[in-house]
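In the block that follows, a single chain appears as C-alpha cells, in the form predicted alone.
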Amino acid sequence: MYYQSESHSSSSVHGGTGAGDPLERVVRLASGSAVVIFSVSTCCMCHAVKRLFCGMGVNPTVYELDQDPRGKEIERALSRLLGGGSAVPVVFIGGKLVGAMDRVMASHISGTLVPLLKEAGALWL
C-alpha cells in the first residue's frame, strides 16, 4: 500500500509564524490534493479508508495528526466540522468535505464515490 503521507513542522505549514486558525489550516491542506485524508496512524478505521482508496488506484495525501505538533488542534477543528464525535478519518475530495468513514463507505456502496474521484482528477478510468 502506498500513499503520500505528509508531516510538516510548524514553520513549514504556518509560514514560520506558528500562528493560524486550525480550521483555515484544514481548508488549506484539504485543497492541496485531489484526495486528502486526515488520519491517526494507530486508528484502524483510518487504515481501512486509506486501503479503500489505494485499492481503487487513488493516491491520497494523508495527514497523520498524531505526527503533527498541532495535530490535536486540527482534530478538534475536524470534529467541529463533522458536528462532534470522532474526528478521524476525515476525507476531502476535490477540496470538498466528504466526511468520516461512514459517509465514504455510503458513497462507495451507492456508487457516487467513483464519479467524485473522477471529477476531482483522482481517477481516470
Given for the second form:
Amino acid sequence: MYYQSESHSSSSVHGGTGAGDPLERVVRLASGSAVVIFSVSTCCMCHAVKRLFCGMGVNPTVYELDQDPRGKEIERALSRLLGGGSAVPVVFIGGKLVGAMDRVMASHISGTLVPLLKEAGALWL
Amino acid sequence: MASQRLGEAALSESGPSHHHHHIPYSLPHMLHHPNTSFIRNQEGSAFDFGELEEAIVLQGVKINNDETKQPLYTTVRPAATLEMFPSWPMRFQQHTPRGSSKSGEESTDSGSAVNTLSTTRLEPDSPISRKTSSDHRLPPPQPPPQMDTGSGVDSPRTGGSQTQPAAKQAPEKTLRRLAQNREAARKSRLRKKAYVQQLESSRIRLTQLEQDLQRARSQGLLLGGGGVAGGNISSGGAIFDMEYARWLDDDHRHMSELRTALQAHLSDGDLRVIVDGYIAHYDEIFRLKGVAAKSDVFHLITGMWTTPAERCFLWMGGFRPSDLIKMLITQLDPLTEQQVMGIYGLQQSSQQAEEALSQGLEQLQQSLINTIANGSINDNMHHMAVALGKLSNLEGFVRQADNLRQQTLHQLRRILTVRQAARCFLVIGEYYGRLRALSSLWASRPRETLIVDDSSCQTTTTDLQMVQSSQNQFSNF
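Swap state to the form predicted together with its partner chain from the form predicted alone:
Next comes the full complex, and the chain you just saw is listed first.
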C-alpha cells in the first residue's frame, strides 16, 4: 500500500496549471495509479476497504485526506461526486470511479472487480 | 345467498318491466353458482358485477396462479351488462386474446352455462346505464332454446373457437383495458385484505410480547446493563421485531409457493416470477434492517431479533454469507463446471469481503476501547462524546454486512438456472427454519429444576434467554 504524504501529493499536483478545482485534483490523482483510495486515517470503513484490496494482493495508492492541507475540499468534492453521504472511502480503478464501500463490495461479489483490477494492471492472475 | 343477490340486483337494476326476463336468468344461476368464492370475494355491501364474474371464473382455479386469471373476462356475463352492445356476437368476445389458460376456462363450467344463459337475454333495451366497466362481454342475441344448461355448456366453447368477423377495434381495446383495470383492482383488494390480516396477527403478537416483557421485568430479570435504557426494548427494536415476525410469515408463504411450484413442474417463466418474488422478499428484509439500524443498531448487532441458535452464528447482525455458500455447495444440484467456478468464486469473494469488514470493525472496537479507557476525570464528557461518535459507525458496518448478504443472494440467482435457484432458495429457507425450530426446541426442553438466581436464571421463556445473551453483547464484536 502506498501512502502519499502531503508534500509528495502537493508537489505532484502543483506542477503546471495548478490545482484550483478539487475535483480536477481528484481526477489527476486518480489517474496516477492503478488503484487509488481516498481515505481518512481514523475512518474504520476506510481501513476495511484497504484490507480488502490488500487481502486480494493489490497495492492501492492511498490518499489520507485528513493529512492533506486541502483535504477538506477534496472531501467535499468527493461527497458531491457520490451524491451526498460520506466522502470516504472512495475507490478509483484505472482512473475510473468505482464508488464507495457498497459499490466496491457489490462489484467484488458480482465478479466484476477482479477483471477491472487485472485490466488496470493491479492484479496478475 | 349470493346468487339470490344477483337475481335481486339484476331485478332492481333493470326495472320492473324486465322482471320476467331476469327471473329465468337467476334461477339457473343459483343452480350453477353455489359457490362460496363469490361470497368470499364480496367486499363491502355494494354488489359488484366485476367481482361476480371474477369470482365465478376463479371457482376451482388457484388464486395464486396469475396465468389463470387471464381469461376472467371470457366467461360469465351478468345479466345487466348484456344489453350494452346487443349487436356484438358473443363468440367474438370469447376469442379475444389471452385465452392462454383454457384450463381456467374449462374449470368454470358454470361460467359457460351462464354464458349460454346470457345468450338468451334478448335485446330489449334494458338499463344501459349499467356499470360501464363490465361491458366487454357482449352476448349475441341467440335463439333461446338454451335454457337447459346441459346442452349449453359446450356451445359457447366451440363457438369461441370460430372467430367472428364482426370487429369493432376501438371498443375491443377499451374492453381489454377495463378488464385489466378490474383485474388490478381485484388484486389490490386481495393484497389489502392480506395486509390487514397480517396487521391483525402482528397486533396480537405485539400484545403478547408486551405481556412477556411485563412479566419478565416484574421479576427483575431485565437489567439495564444490556445497553438499552431501562431494560426496555427500544421502540425501533420493537418495531423491527414486529416487521420481522411478519416477514417470517411471508417467508413461510413464499416457501410453500416455491415448493408447490417445483412439484408442479411449472414452466421456467412461471418459476422465474416466483423466484424473483422470493429475492424481492429478501430485499425487503434488508431494507427493513437498514431502517432499524438507524434507530437501534445494537438491537441488530446483538441479534436480539433472532433466535438463540441463530445468534450463535451471528456475524455483524445477520448470517455470514460464506457460511451460507458452504452449506449450499453440498446441497445444490449437479452444477455445470462454469457454475461450480462461479460458486467457488462467490465463496472466495464473500470470504474476502467478510474478512475486510471484520477487520474494519475490529479497528473500530480498538479505537472505542482506547477512547473509553483514556477518559480522564476532567474530560469525561468529551471522551463520551467522542465514544458516541465512534459508536455511530456501527450502523455503517451493519449496513455493509447486509449489503454483502443481499449481493450474495443476487449473485446466486445469477449463477444458477431458474430451477436451480428455486431449489436453492428453498434449501436456504428450510435451513433457517430448522435453525429457528432448534431454538424453540432448546427453549422448551425439559429441565430438572427451576433455579432462579442472579446470574443464571432457568426458566423456559425465551425472553430470558434473550436477557442472558444481552449480557454478552460485546463479545459479538
